[in-house]
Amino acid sequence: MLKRTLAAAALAAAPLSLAVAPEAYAFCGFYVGKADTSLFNEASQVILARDGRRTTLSMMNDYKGELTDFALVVPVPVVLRRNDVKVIEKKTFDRLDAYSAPRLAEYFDDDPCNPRPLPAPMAGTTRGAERRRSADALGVKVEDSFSVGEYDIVILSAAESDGLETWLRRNGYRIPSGAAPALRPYILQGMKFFVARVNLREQAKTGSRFLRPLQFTFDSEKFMLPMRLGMINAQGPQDLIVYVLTRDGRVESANYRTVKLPANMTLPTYLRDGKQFTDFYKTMFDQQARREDYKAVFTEYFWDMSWCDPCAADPLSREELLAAGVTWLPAEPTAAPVPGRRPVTPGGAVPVMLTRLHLRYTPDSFPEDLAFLETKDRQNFQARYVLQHPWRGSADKCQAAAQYLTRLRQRQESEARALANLTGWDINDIRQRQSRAPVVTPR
């Protein structure tokens, strides 16, 4: 079924602070591994694009019930009208998520004996007629009714949620018993409800076992996500993944407490096999959303869309930012390119800031929708998790060996360390495993 973490809701029968330093080296290195979505089967993804007072939400829908059960129901703040609602691939999605993942990056120490200037640290970047009188009766208004795709769509106004929930279910949407409580407080904010069904016969001429995203823009000072309804049939914590793209700055929440996952530091080697680096980031973030009662909105990437460090998929293109709903991309670049950066447009860097935010969260511990404040910091920040691999020499083959040796055994001692802080694994286990870490050659 849709995911009921998603903030916009189908209606349908998400602090340890460790700063364990490195030896030092530049914030790049090579990228061996990501944790996207896919890690959390129960995360829903949401792409926001905000500029001024345009907002365009995408939703993902991963239904996976009868199409006949699917309803859509999505507090707005305003009428949207045809030309506001369309589409999109899921491709989109996939792609903001691979640019955005949390990721492992890995380093080789050089020979002690024989040792190379290290580069600098690298400073952060700031950068029907019937259906109209039935719902006269209930007090309930079709502003507009028009289809997109494969979903026929109709927005609502409602004067009270049981003559909201009444109307929904006499039109044949399949929505949760008790879902008026849900609906009120929108009703009492002068809030429109975006309602959206499959229509068979256009999901047939798709090919596609699967729905595409819908996507639908509209003006509002409200700068916000609505979460509530999601929460109907919650059972237990569940994920919700926001992509902000931004004009200027990182994005926060305004009433939720926001936290940056702790990153940025060595752990023990043997995390570079697939398998132990996801297991490890499932769990580790399941030891943050437990420590913060399930009540934090976690920052898990921010970032220049022109360029990565280390790149775990490469920037997203024009197209494919227009495609996000990005509105504010200059017609042709204009910025001379920069140095060490990857422009997403030929000749010019892109004004484009993305904010991965990851919440795990439960009907008590979200009493509110999530509401966004765009900040002036322009810090790049991102989850990121660090692979030191050992000169692999005798120390006697120079005194600086034998020094070397020594700061080595203390380091992978504390590479254990975080590792059992952050998950709160067994660190005799964490030893064991380090001791039989293959040996890794430099690239």
Second form
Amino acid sequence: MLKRTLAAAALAAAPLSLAVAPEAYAFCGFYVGKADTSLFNEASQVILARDGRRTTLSMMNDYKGELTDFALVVPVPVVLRRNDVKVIEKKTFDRLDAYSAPRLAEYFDDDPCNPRPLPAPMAGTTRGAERRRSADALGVKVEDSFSVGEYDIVILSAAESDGLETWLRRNGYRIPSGAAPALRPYILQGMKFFVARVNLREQAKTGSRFLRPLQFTFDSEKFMLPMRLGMINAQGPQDLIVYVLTRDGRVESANYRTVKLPANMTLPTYLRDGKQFTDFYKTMFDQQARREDYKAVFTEYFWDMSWCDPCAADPLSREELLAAGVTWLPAEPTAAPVPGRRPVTPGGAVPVMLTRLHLRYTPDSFPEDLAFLETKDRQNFQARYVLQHPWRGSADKCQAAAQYLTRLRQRQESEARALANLTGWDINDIRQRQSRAPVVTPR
Amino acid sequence: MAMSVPAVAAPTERWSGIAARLRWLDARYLQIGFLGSFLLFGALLRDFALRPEQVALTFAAALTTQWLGARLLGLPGHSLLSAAVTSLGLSILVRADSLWVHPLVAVIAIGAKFVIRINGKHLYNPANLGAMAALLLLPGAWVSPGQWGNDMLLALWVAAFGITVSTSARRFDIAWAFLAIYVGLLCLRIEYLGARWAVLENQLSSGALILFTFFMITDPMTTPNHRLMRWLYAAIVAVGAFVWTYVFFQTNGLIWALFLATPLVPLLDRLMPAAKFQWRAASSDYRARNDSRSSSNQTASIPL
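Having seen the form predicted alone, could you now give me the structure of the form predicted together with the partner chain?
Whole complex next, starting from this chain.
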């Protein structure tokens, strides 16, 4: 049986567009504007690399407003210093996305009249100073201020939320109304605030319209994402994709239910064309999120990155993993294998586990910040869907051909039902499209 | 009209008769029924990452260990019911990516009942010890506190059933003491932080909390004998679990707190001694059961 995985690059972009939620203010901070400009933070993506207490958090946004109006406020467990904060390239996110994106794999039926021995199955492809003066009166302390890349950053601690809100407003950060009550729990828990805005001169030097992702590293017991702050102005469900990089095993939510997306089913082959697979995945995710009442965290991918054979996408290089915040790589890329572990393959294999979590949430469905726990689970999982192209031939060719065509009709019916069940699409419409599916021949 | 009176009365009598029989049935049967349906619910409707073979192996290992242990030590009155309850508890709590973890956890959990004994009582709650072994010692094993989802309706249903079971055990006081203190602390935290009460709803509608309250901390064999000491013990576990979760920011606070507080039980028993708990004698004679009604201290349950 011939099989092939579709070029991952073509599909990797699919889940990115899924994260697009109109009018979304999202994730662990809020984006605020000085003027009443519409602000968009459409695709919220976070990389969380964690080993012991060491946590590196990278955040990418798709900010579309005026750069002068951009501000980001993120609660952090400790005071961050200049060396703890970095600007990274967007491509780190793109690489992780491409590596872990839901996939479509395609296979071709053999000629039933000319059977050949099955090949051994391949291992699955599844896989500043003025500020300080007024600050004291408001109970706000500027712990540090520095610039990193195109960002000017202040690290604040606060005694009370109204004071913090006032401080932010006086210093030109326009906070959405209702910010103080949302800030309060973080202040009372002793958390600090990472506040960033764009330094236009530095930004111009980068030559890009886009803001690069911010990354910071800290030590804390807290393995969580302060997502509640981003919900202040939320209207409707928002999407968040979290790539968690750990040393030992799959990561799941400690305070919400984590669910694996339905995967590994054979679907009608017409999904191969154009945007059909993207549409399918969007609809299917939407359906699943609704069924769970927006209260579940979905696992889209989990893989032990120390091996893949064959790999569905090029594994991340040592440099890419370092850029993503992985701090526990062995000293040398060619280091001797750690005893008791699988031998390190020449592909630059590393003790890193990647969990990709996808949430669609509303302020009501996720009343608490998202807490995580690392399990010792190492069973790989991928949101992977299969297309099985039929053999195109005549029933007259041989007796086996007639039998094959009967079985084929049954199989195609069950593929149509599976698709209808996952998406809620009309079964008759699916059958029609299925019957018009173009012939695809093995390359 | 006249016809309707006996028609109504008869089922009522029948039900009260059934209720009376149930009350005097070994509470562990009720537990097995409850935990079994909870496990089925999770496996069928909540996609618990659990394989049927894992459940079968847990039972096989637990029952064998219980039988062997009781035989080797010549301990009387050790029924296989407790082992079945522990098996269900471990199946509900422990997750593993292999087949060998569950039976090994079951052997450790039940085996400890015969090995770690103080004053004629086993020290650790078997399911608690099993879950800790999975968390601390075994590769490829974990506990998923979020696996229940936050379905309030289900939680209420479970709680109601749980209360029924522990009430029949006459040791429900520890469940209430624990719940009052733990929930009290959660409320104080929310009030202090000015967080929304929806947070409490999210925390309380966890199947894990209910299971812990009604099936783990209520184990009469591994909690202090004296009522006051049981309340003190409940307070220690509740505060411990709260601090573990919300001050140290660690996971599985309930399981950890009970495990860490367990060595205090013999000490509390020494401070205030009371009669040791006895499981109901496994007699099949209903009359004999009725005769023993006066000894209220003996009906009982909850060894998850």
